[in-house]
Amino acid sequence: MANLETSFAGLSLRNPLIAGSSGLTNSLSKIKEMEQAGVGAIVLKSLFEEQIESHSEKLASISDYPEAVDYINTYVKMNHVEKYLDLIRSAKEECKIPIVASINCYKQDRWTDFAKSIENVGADALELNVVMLNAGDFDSNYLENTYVSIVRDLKKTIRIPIVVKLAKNMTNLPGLVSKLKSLGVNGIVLFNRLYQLDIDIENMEIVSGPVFSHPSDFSDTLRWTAIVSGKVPDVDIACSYGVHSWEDVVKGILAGASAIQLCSMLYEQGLDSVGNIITCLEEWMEQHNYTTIDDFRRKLSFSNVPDPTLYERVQFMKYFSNYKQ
């Protein structure tokens, strides 16, 4: 019988499926449902510094007393953080699978403030949800240096595993991953889904775009998982962004992933999809005579395929030359 046990970022998982940070992981009842559905670990919904400060500003704006603003800001921050810490405590008490906290900050000192509190209440690991866009305001190395600086500070502060969820807008992804690994990062998630925008051409407004990923998005995730796992072979990678089927799970592991984060699929297909993935993954492994996940992990990574340039192909010439109308 196929054994789905694996490890990611130093955590032992009963299977490679991780419930990604989302509204589906923001309460104890939902977390327990995820565990019962069969996932191997859960990433809690991110604690957003921006959301905390926005709440503070709204409350402060209705106060007639300027001296109350500092009190309001402190109270709101402590209230948000304490609720998050309570969720971690409760999840650890009620669940047997690993519970990974997640934080999103934009001020350098906030990462260490939040991270230490999260470690103290028993989170099994911390995922850094770092999302920034360089729209020409910084030099070309700013984003990479920011990741490195945050991780360096956190490694001095906490001992639990650190996982970094990266966006696709990096100029040298394997190089950055290699730097993060050398600093002690325990796992990488590819990729973070940026806020999608659109333009309303009737009302002339910037509006929200599609909320969920599309199956076609997985192509980039697969490409970079294979390249990074081939060039930085000793780093644990979790595929995210575009996973919509059990076949995607198999593909991600073949490319080099140790785990697979699920999000849009859970929203669109429901928690029953977890059991379906597990069943299909077991059947596929048995059909191909694989006993463990490690038997086929990285089998088709950048460093293990006969022609690794296939992962580097970016032009459409081959497709169009064979296309017939």
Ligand SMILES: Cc1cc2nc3c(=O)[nH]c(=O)nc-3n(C[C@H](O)[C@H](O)[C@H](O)COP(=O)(O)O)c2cc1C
Second form
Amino acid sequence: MANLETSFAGLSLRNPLIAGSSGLTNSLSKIKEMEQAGVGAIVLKSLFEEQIESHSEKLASISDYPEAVDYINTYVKMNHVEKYLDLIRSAKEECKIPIVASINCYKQDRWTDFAKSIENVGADALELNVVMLNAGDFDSNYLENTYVSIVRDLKKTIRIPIVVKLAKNMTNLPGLVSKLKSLGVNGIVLFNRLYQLDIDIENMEIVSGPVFSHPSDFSDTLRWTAIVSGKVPDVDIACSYGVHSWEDVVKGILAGASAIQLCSMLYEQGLDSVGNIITCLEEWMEQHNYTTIDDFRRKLSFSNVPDPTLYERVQFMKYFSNYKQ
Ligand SMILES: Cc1cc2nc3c(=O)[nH]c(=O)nc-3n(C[C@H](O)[C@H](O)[C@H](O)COP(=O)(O)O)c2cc1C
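Form predicted alone done, so how does the form predicted in complex with the ligand look?
Once more the chain from above appears, this time first in line as the rest of the complex follows.
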């Protein structure tokens, strides 16, 4: 019988499937359904710093009194935070699997107090979703330096495991992951999916792009999981972005992931897909004589394949010359 237990970022999981942060993890009833469906851990919907800021600014703008502005700012902030802390408390009371809180932020100073409260109410870990684009006049190390300073600050504040969810727009991903690991980060999620946009050519305006990922998005996730797991020794990676089938789960683990986050797939295929993945994963492991996840994890990472350049240059010439016009 296959044993699906694994560990990610210091957390023991009954299986490698993690429900990624989204609207599917924003209430106690949904979290309980998710646990019932069989996932190994849950990342709660992020507490968005921008959301808090914009709410409080909107309310503040209708008041003429500076003291009132202060009061409103504090009230709105506390209200959001209190609700979030309640969600963690109740999830911890009612669920057995690890509950990971999530903060979506872009600056170092505004939310570290929340992080301490999150730890105090019993979250098993904190996932950090630092959302930034270097579209300004910042120097080329700006994004990396921001991640490093945020983690350094947070490490002084909390003791629970810290997971950093990275976007794809990093210049030197293995270098950054290595730096974060040396600062004490316990797990890395590859990748976060940024809000997608599009242009409406009739109405001449910017509109939303697709909300969900596509199976073809997984190729990048796989490549970078293999490269980072091969180049940064003992790093705990959770694959995310583009996982749409049980085969993707197997591939992610072969590339080096300790855990796999699911989001779009759960929206599109429903929570029953979790049970299906577990059954297929067990069957695949039995067919290939693997007893544990560690028996095949990293088997095809950058450091374990005979020709790692396949992950790097991907042989453009050969690839395109085979294409029949
Ligand atoms: C509706 C929706 C809401 C999301 N909300 C959050 C969020 O609050 N925090 C976060 O870190 N990621 C959020 N995400 C991103 C997902 O956690 C995930 O990283 C991304 O969708 C890529 O994974 P997928 O290909 O499995 O969907 C959201 C995604 C969707 C589709």
